[in-house]
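Take a look at this one chain, the form predicted on its own, written out in structure tokens.
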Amino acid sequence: MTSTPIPAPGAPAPVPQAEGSLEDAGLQKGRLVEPSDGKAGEPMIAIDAVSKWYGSFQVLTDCTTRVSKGEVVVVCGPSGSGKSTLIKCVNALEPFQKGQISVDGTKVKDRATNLPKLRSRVGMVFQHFELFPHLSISDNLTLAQRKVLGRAPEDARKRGLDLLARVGLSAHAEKYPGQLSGGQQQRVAIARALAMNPIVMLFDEPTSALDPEMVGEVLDVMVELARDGMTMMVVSHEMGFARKVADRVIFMDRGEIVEDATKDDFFGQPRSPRAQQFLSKILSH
């Protein structure tokens, strides 16, 4: 069960949202992704022989894969297999000791790389939303645009409110995170990441902290992102989402990439016994 953030002093008390409230209109028509000048199929993320240790414990071992522009890759596997660590290495939220990662040609592990600038181009959505509880939804959407991208307040607000409308939450712009359900907060978090015009979106188990009935509204936004052509790396146990949206599935176990296959091959004929065992448990319920 997730905890509800507490609004800042002076903020309105949380207001229970009625199920099926007319204030939450659901996903609205329109593109979530800004059109890209790049060509589909070009490498966007390149992970080459990446290894990482926590002290003497090796959490990633020689991980290598590619994510092309416009591709959706779902990363799955048992708990503790290194999934979240791997995608956090993509934008250097986690340092790695061996190998190299490039995002649109920029090397992550390079002293010349401006990591704050790189991170501004890589959208990240976490398991627990990470919204600022003391700021209104509209301020959550505009703060990074103004501080990191240098956008004028009116431009940042227009971009933020447009995306808030796309995820069906226009009526909640002046509320605080604590007044929204978990699913609504996660949709705001996705809109906040998109407001930065990222070239890549990373999702770290975005639905695992949600009540089951809220999962669908977040997955709907992610499905729409995939249809709009956003490059996505998604750590998730939602196999239905993977079957519907993924171009490829990466299966990890004990810090290694055990399978890297198309979704049809992964679900239809996984090569490794470990992936077969994992799927037999996941898909039998």
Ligand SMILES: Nc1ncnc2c1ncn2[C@@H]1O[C@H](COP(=O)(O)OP(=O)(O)O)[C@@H](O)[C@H]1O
Given for the second form:
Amino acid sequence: MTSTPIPAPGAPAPVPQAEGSLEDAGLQKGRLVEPSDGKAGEPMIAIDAVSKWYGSFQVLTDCTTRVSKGEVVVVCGPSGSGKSTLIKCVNALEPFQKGQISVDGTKVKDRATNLPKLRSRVGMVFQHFELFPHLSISDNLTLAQRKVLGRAPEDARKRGLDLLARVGLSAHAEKYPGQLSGGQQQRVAIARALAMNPIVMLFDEPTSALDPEMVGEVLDVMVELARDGMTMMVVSHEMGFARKVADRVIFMDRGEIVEDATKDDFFGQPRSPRAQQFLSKILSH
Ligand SMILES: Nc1ncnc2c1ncn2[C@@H]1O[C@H](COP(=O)(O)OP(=O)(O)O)[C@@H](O)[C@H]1O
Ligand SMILES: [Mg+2]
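Okay, that was the form predicted on its own. Show me the form predicted in complex with this ligand next.
Every chain and every other molecule in the complex is listed next, the one we just looked at coming first.
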């Protein structure tokens, strides 16, 4: 057999699975997430006064927010406002020069932090699904489980197929990504992220590359995930999704968090002119 690629550069050697084998993972029938044993209300993501520059261009300015366990936060704002950059800082895909970010109490910018391990617990779903085109769906679902978490192939396969069933795609396990629609590929990408037992899920415009008729099937999976109690930070302009499941909405403009409000306040009460203008534009279509 030829060697298979690993999902992230610098992925660590397989580590023994510290937190629970598949047997005790507690995956319940019909649920996408294991019940959290953490206390509700604890910050799962803490972003404190984060600033970032690309050369002399300041892309993030003094961003501060908290995401509690089980909370769903939707991040919106104009193109170029720093949304992708901010969420990439959360799992250290982007470095930042000032401030601090912690995930479940682990500081992202700390020399002692094992970044590959941290990233393995922070699921990330991008606009473009980024499945491996030359691997079957089942291999896409199991690769990182085996290479990064060191799971036995049969355990990884069981978990992968279980999650594939949860996103309604059991029939497609042996197909290749190119044989699936964009909406189906994105559901596989979500299942792949969930297979790693993430404690947090980050989404960066997961439906914006999809044909309109496929948006709903992906949002349905995300709604279910939210209702199952996953902590989620979702960059999206799907305001219907935000109204349905968001606890809070963050509005960014020019690298700043301009609004950080409960969903009801964001959609209902007077807010900054910039957010108002933005909302009236996207809601008028
Ligand atoms: N690697 C990079 N180098 C320089 N500038 C960048 C880089 N990535 C993003 N930017 C700039 O940073 C700003 C914020 O980008 P981004 O976080 O992608 O915004 P958003 O996701 O809100 O559209 C934009 O002005 C973008 O052009
Ligand atoms: Mg973006």
